[in-house]
Structure formats: C-alpha cells, structure tokens
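Quick heads-up: it's one chain on its own, the form predicted on its own, in structure tokens.
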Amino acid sequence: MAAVESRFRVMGCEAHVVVVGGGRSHLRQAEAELRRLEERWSRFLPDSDVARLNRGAGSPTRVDADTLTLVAAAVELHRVTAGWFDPTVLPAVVAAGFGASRHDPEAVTRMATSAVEAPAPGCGGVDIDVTAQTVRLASGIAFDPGGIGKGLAADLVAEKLVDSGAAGALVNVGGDLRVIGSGPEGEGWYLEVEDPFQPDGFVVRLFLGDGGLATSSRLRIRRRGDDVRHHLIDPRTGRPSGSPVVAASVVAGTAWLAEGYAKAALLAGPEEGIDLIEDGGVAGLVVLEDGSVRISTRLGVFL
C-alpha cells in the first residue's frame, strides 16, 4: 500500500511521520497536531500549560484536556513503577545541567532557586480535578512531563490520523513511537530496536500490529570539568542515575505507556527493571554497560 512520509523538528526532537493509505494532507496534519501539543507541554514556552501550572504551583491552574490526560498519565505511571517513574524531578534535572533550551535560554537562571539534587517529593501534591479541568501542584512542586509527552503526543496523532480516513500511521517523536492500522507492507508494522553502543545497528528486531515503542537510554551526557552527568535522575537520590543499565526499551499497548516503563526500567536497574515490565503487563528489554542484553517473557511474541 502506498505510504507518504516526513521528517521535522519538533519539542527538542526529530519526529518521523509515515501515513498509508493517505496524503500530504495527513502529513500536514500531524506537524500541525504536534506543534500544538509542544505549545501546550514545553516547560519551556511560559504560556504553556506546564509552565504555567509550574508558576502557579499552590494554587488550581486550568489546563487544556490534552493537558489534563498528560499529567493523569503521568501520576498513573508513578503510581504503577513504585515511583521509578516520577514526573516532579524537574529540579534536580536542572542541577544536572539539562535546563535550557533554544526557546527559553535563561530558563536555568529563573529555577535557580529550586534547582537541587533531592530525593523527588513524588505525585502526592498533584491534584487532578476532571470536573473543573484544573491541576494543583503543591507549592514547592515542579512537574515535567518528561518523555510520555512526547509519547502520548505521538498516540493522539496517530490515532486522529486514522480517524482522518489513513489506513495506517507511524508517528515517532524522538523515539517514542505508536504504529496503528496497516503498514506500508501489509497489516502491521516491521520495527528495530536501536543498539544504544552501535547506532546503525539494532538489539532486535519487532512486528507490531497497534502499539507502542519506546527507548531509554542514559548515554546523552553532559560534562562539568571532570563530572560527567546524564539527564535521568533517580527519584530516589535527585542525582543521575548510577543503574548499569545502559538503555531499556518497552512495548505496550501505547507509546506513552512504552516510555514511562522503559525509563521505570532503565532506573530500577536489571533485575528491579525486568520485573517491573514483567508486572506492568508490557514487554522489553533492557542493555546493560557491558553489552548483554536481558529480555522479558512477553518480548518474544513480537519477535
């Protein structure tokens, strides 16, 4: 079936769009959706939602729906990981030097105050009212939705680019991907699981019908003189992570659902991490500094 496909930057990342069974209408829709996904969730855009829900912790903010989906994703993920998923790391993501961006380059400076390495006050202080459409952080609180932004906007796009008359769509946000519908071969979809150690290379390979892949990987790094740091912080600690897990990669039913566990995994380390997928009900693996790769049970259906 004949498949049409672009490539952009958005919310930090490269996003890979391919649409089956439908036009550059469709491709044109998807920028679009993401686009307006990144204005509502960027911390770093100060009209955002999440910027101003972060400025106004304390006190009710109201948020787009999107929004509200986002930030009940996230406290859900936190709730399911024992806490190896937690959105409110923002500080210490920070102190570790992962604070600017293109669009708000004095973004460090105006979090000086709260930017510390500390243990993660967890999901506690969010308060989600649906009724009313608002979200409450407690004061003191700083929420970063993290990667399952970018995984839950590549699930809205997807499924709204079905709904839009495509047979079939692949939307990957800077490795979060969800695939739904046929794919350019047939029904499902062909996917590689990148080698974090060889990036033209791949730990597996995938078929998937409708679903979600995403990968974590600690090998972003960010150099202070002679201290090395990468951007995932252990909730636990408010430092990086010192897990020998070097990357994990999940499937599940969605792509924001494959991110929260991938990084859950990758943080609780090699053991703690397989069993988490293992209980979550997804399906994974994870790499470890030496090159060995561990793989959960329900991998193998998709092999």
Given for the second form:
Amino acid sequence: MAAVESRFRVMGCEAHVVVVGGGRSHLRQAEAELRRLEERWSRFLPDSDVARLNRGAGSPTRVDADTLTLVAAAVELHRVTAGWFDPTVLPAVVAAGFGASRHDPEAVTRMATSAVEAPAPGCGGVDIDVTAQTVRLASGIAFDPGGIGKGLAADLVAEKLVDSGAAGALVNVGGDLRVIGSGPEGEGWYLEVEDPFQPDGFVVRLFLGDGGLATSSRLRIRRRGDDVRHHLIDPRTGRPSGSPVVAASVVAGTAWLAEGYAKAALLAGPEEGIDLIEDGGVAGLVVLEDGSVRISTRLGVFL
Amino acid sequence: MTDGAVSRSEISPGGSARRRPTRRPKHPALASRILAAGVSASLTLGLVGAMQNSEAEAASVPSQPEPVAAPTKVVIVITRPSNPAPVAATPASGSESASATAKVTPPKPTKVVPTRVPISKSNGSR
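What I would like now is the form predicted together with its partner chain, since the data block earlier showed the form predicted on its own; can you produce it?
After this comes the whole thing, all chains and molecules, with the earlier chain placed first.
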C-alpha cells in the first residue's frame, strides 16, 4: 500500500511521520496536531498548560483534556515503575543545568518552587479532577512530563490519523514512536533501536504490528567546566544518575508507556531495570557502558 | 572490541540465586489502575477512553502468562562499530509466551527488509 512520509522539527527534536493509505493532508494534520500538543506541554512556553501548572502550584489549574491524560499517565507510570519514573523531579533537572531550552536559551522553565538538588517528592501531591478539568499540584511540587510527552503525542496523533481514514501510521517524535494499523508492506513496521555508541548503526531491528517503542539515553549532557552532567536525574537523590546503563529501549502497547519504562529501566540499572521491564509485562533492552546489551525475555517475539 | 569481530551471545545463569522482587499484578483494569494511582475518583470516561489503548498488553504486543520460574536472561555482546549484533535470544520460537525455560535459539538472520520501506529509528532524543 502506498505510503507518504515527512520529517520536521517539533518538541525540540525531529519528528518522522509515515502514513499508509492516506495522503499529504494526513501529514499536515499530524504536524499541526504535534505543534498543538507542544504548545500545551512545553515547560519552556509560558502559556503552556505545564508552565501554568508549575506557576500555579498550590491551586487548581484548568488544563486541556489531553493534558489531563498526560498527567494521569505520568502518575500511573510513577506507580508501576516503583517511583523510578517520577514527573516531580523537575526542580532537580533545573538545578542540574537543564532549565532552559537547548534551542532558545531565553526560553526557561518557570515554576513556583526553587531549583534544588534534592530527592523528588513523588506524586502524592498531584490531584486530578476530570469533572472540573483541573490539576492541582501541592506547594513545592513541579511537574515535568519528560519524554512521555513525546510518547503520548505520538500515540494521540497516530490514533487520530487512523480515525481520519489512514490505513496505518507511524509517528516518531524524537525516538519515541507509535505504529498502528497497516505498514507499508501490509503486515507491520520495521523499526530500529539506535546504537548509542554509533548513531548510524542499530542495536536491534524490530518488527512490530501495533504498539510503541521508545528509548531513553543519557547522551544529552551539559558541561560546566570539568563538571559533565546529563539530564536523567535519579529521583531518589536529585542528582544525575550514576547508572551504568547508557540507553534503554522498551516496546509496549503505547509509546508513552514505553518511554516511561525505558527511563525507569535506565535509572534503575541493569538488574532492576530488566526486572521492571519483565514485571511490567513489556519488552525491552538495556545497553551498558561496556557495550554489552541485556534483553528481556519478551523482546524476542519482535526480532 | 574490534572492527568486524563476530558478535556472540551468552546466557547468564538462569534462575540464579539473585532475588527477584515479588511480582506486581500486571496492569489491572484501567479504572482501578487510575484509582490506585491516587488520581481523583472523579476521573471520568473521557480520560479512560483516551487511555484505553495504552495497555501494555495491546493487541500486537503479545500478552504473556506469568512465568513459573525466573526467566533466563541473555547477555548479548555487540560488535562496534561495524555490524550490529544478530540478536539470537528469543522465547521458544513461534511462541508468544515467555516459557519457564526461555530457550535460546540459534541466531536467526535479520529479517530482510524490503527496499523502499520507510524504517524509523528509536533513540534517546538529543
């Protein structure tokens, strides 16, 4: 079946959209929808839902319905990953030097609490009221969806493309991707997990019918003199993680779930990380500093 | 590792003495999951509808019965910077379940990808 594809920048990274059995209008629809979600979820845009939430900690903030889903997804991931995925780690992320956009240094994170290198408070102070369509963060808490914003955006857009008549779609936002429906060859989608040591290569090639694939890596770093820091913060300490895992990839039913488990597996380390993947009923792999790769038992069905 | 070195696979001791945590139930019904997560009980069908396709056990991600023993883990030593590792570790071939013994099958060749098929790559966004 014929496929059309496009690549463009959104959410601070490159997006890749493939539509099967559709047309250019679907590609335009996907790009517009991703930009709409970025406007809602970027912590760097002062009028986004996430920025308003963080400035308004202590009081209920009315947000978009998709933002409610995002917050609920983050809270759920915090629970199922035993706290390794923690959307309240933002003050420590800012303290580590990641308070401003990489692409616009003047676009900074605004929140009611101070940037501080401290353990994350967790999700006990995150209240969602769907009836009122509000989220309330307790004082001292700031919310950062992290990569699951990209994953959930991929999920929502892929589903909308199929709802709009496409036979199948792939939406990849910065490595967090969702496939749904027919692939270009009819039965599924070929996907690759990038080799973190050699970006032109791949660790594994997967064949996936419908679901999400996401990778979390600590390649993104910030140098301050001799101090080199990466952006993946251990929620238990508030400091950049010392995990020997350099990248983790997860296959799940959706991209947001895959991204959450990938980040959790990276932070938890090779042993507990694989345990999290196994116990969560998802599939994945972790790449260690020495170049070795450990895979979960379920990943084999996608190889 | 050197260029062109042959990748190899090795099996870590399966069912070793390493303690495995008590298994949590795998993704109960979404509504109860949300409530258990501490989200307001007023969470309504709109949210559930938006999330119901997000189950870990979605149609094309095969559901797995609970293994009756600790699954074997496989360590793959990849080759850099030449070819990626031909990944050999699978549950029993053709099975969609993680068997108790999680057989390791001989390496199978990477699927032949039809030319002109778009392939997307997952990486840690930078």
